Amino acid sequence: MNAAVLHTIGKPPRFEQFPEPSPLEGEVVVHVRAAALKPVDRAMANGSHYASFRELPVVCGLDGAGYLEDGTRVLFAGPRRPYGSMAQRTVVSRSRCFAIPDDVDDETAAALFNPGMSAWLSLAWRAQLAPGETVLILGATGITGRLAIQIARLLGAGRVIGAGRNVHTLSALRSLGADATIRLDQSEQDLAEAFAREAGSAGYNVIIDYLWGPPTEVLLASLTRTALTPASHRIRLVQAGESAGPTISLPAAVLRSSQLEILGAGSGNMPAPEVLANTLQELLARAASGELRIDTERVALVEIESAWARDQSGRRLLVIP
C-alpha cells in the first residue's frame, strides 16, 4: 500500500509502499480518508517530542478519518507502530475509533480531532472553566489557539484575550469570539504591560499556554504580586505546547505571591475513554452546527515530502491516501 514512510528521525518522510496491515485481536483495519499533518507530527518525526519514534522505519501520522470494513465511517486515533495514519490503510485498537456523525465529512472531522479535543479537554478537563470567568490565549493565532478561542466562547467565557504574533490573524480573532487581543512582538517591558492591562483588577482564571519559552517568562513576570496579602483568586495555566520553547525559568516569587497552578495537558493525563467520547461527540455536534470553524487545505500523499514543511499559513493540511 501507499504509505508516508519515515526512514531518518530529521527527515521527512517519502511516498513509498508499506507492507499491509494485519490486525490482532481486538484491532480493525481503516481505510483511510483524511490524516491531518500536525505539530506534532513533526515533532515526532525530528525527535524533539517526548514519544518520538525509536524504531523505524515507521509510517508517520497519529490520527484520522476513514471506514471500516463495514463501511462504518470512523476517527481514529494511536495506530499500533509501525503504521500510522498517512497511508491508504492502517491498524488500530477497535476502542480507538470513533463514529463520525452523517452532517460532518471525514476531512473537517479529521482537521478537528487533536487540535479541537486538545482545546476542548484544556479548557473543562484540566483548568475546569466555569462560566464567568476570564480566559488567555497564549499562542491564539494557532489553529488549536483559534479553536480554543471558539469553544472557550461555547463554555461560557466570561472575557477572552488572545496573544500571538502572527499580525494579521490577531486582527480576525474578534470575529472568533476573542475580547481583546496582545501583539507578542512587543518589547518585554510593554509585552509585560500589555499582560498587565488586559488583566485588569479582576485577573485571569484560565491561561491556556500553546508557546512556553520567553513569552511565558514575561506573563508570569507581569503576575507576580508585591503585596503581602493573600491573592483573591486561583489562576490555573495549562501548559499545553512549547512552540517558543521547551524549558522557561520559573521564579519561586511567581508561586509564593499568587494562587498560580501549573497544569500540563497532554497524554500523560487524559481523562476517562467515557469522557474522551462524549467531548469528542459534542466536539463534532458544534462543528456540525457551524459553531467551530477551521480552515483545511488538501494534499496528496503523493506530495507528503514538499508538504511536510510547508508553512500552513493558519490552515490544517489534510493528507489524502
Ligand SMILES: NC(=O)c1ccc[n+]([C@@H]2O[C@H](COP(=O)([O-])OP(=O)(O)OC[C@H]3O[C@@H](n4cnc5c(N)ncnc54)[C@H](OP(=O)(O)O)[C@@H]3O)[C@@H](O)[C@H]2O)c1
The other form holds:
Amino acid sequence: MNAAVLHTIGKPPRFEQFPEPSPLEGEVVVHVRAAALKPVDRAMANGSHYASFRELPVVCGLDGAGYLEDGTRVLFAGPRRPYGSMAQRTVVSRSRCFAIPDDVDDETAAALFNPGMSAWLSLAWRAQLAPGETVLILGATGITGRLAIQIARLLGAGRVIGAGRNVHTLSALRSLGADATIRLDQSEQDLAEAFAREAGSAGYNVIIDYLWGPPTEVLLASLTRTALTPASHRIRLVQAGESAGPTISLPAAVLRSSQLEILGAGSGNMPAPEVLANTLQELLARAASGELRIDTERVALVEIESAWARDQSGRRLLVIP
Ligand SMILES: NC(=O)c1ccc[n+]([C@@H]2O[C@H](COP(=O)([O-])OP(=O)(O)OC[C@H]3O[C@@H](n4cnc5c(N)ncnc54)[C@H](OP(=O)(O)O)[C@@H]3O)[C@@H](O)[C@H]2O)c1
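Alright, leaving the form predicted alone aside, put up the form predicted in complex with the ligand.
What follows is the whole complex; the chain from before opens it.
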C-alpha cells in the first residue's frame, strides 16, 4: 500500500510502499480517507516529542478519518506502530475508533479531531472553565489557538483574550469570538503591561498555553504579585503546546504570590473514554452546525515529502491517500 514512510529522525517521510497491516485481537483495519498534518506529527518525526519514534521505518500520522471493513465512517487515533494514518490503510484498537456523524464530512472531522479535542478538553476538562470566567489563549493565531477561542466562547467564557505573533491573523480573531488581542512582538515590558491590562482587575481565570518559552515567561512575570495579601482567585494555566520553546524559567515568586496552578493537557492526562466520546460528539455537532471554523488544504499523499516542510499559512493540511 502507499504510505508516508519515515526512515530517519529529522528528515521528512517519503512516499513509498509499505506492508499491509493485519489486525491483532481487539484491532480493526481502517481505510484512510484523510489525515491531518499537525505539529505533533512533525515533532514525532524530528525527535522533539516525548513520544517520538524510537524504531524505524515507521508510517507517520497520529490520527485520521476513514472507514472500517463494514463501511462505518470513523475517526481514529493512535495506530499501532509501525503503522500510521498517512497511508491507504492502518490498524488501530477498536476502542480508539469513533463514529463520524452523517452531517460531518471526513475531511472536516480529520482536521478538527486533534486541535478541537485538545482545545475542548483543555478548557472544559483540565481547566474546568466555568461560565463567565476570563480566558487567555496564548498562541491564539495557530490552528488550535483559533479553535480554543471559538470553543471558549461556546463554553460560556465571559471574556476571551487571544495573544499571538501574526498581526494579520490576530486582527481576525475578533470574528472568531475574541474580545481583545495582545501582540507578542513588543518589548518584554510592554508585553507584560499588555498582559496585565487585559487581565483587568478581576484577572485571568484560565490560560491555555500553546507557546511556552519566552512569551510564557513574560506572562508569568505579569502574574507575579507584589502584595503580601491572599490572591483573590485561582488561575489555571494549562500547558498544551511548545511552539515558542520546550522550557521556561519558572520564578518561585509567581507560585507563592498568586493562586497559579500549572496543569498539562496531553496524552498522559486524558479523561475516561466516555468523556472523550461525549466531547467528540459535541465537537462534531458544533462543526456540523457551523459554529466552529477551521481552514484546511488538501494535499495528495504522493506529495508528502514537499508538504512536510511547507508553511501551512494558517491552514491545516489534510493528507489524502
Ligand atoms: N497537547 C495537545 O493535545 C495539543 C493539541 C494540539 C496542538 N498542540 C500544540 O500546540 C502548539 C500549536 O499547535 P497548532 O496546531 O496551533 O499549530 P500551528 O497551527 O502550526 O500554529 C503554530 C502557532 O505557534 C506560533 N508560533 C510559532 N513559533 C512561535 C514563536 N517563536 N513565538 C510565538 N509564537 C510562535 C504561531 O504563530 P504565528 O501565527 O505568528 O506563526 C502559531 O500561532 C504546538 O506545539 C502543538 O504541538 C498540542
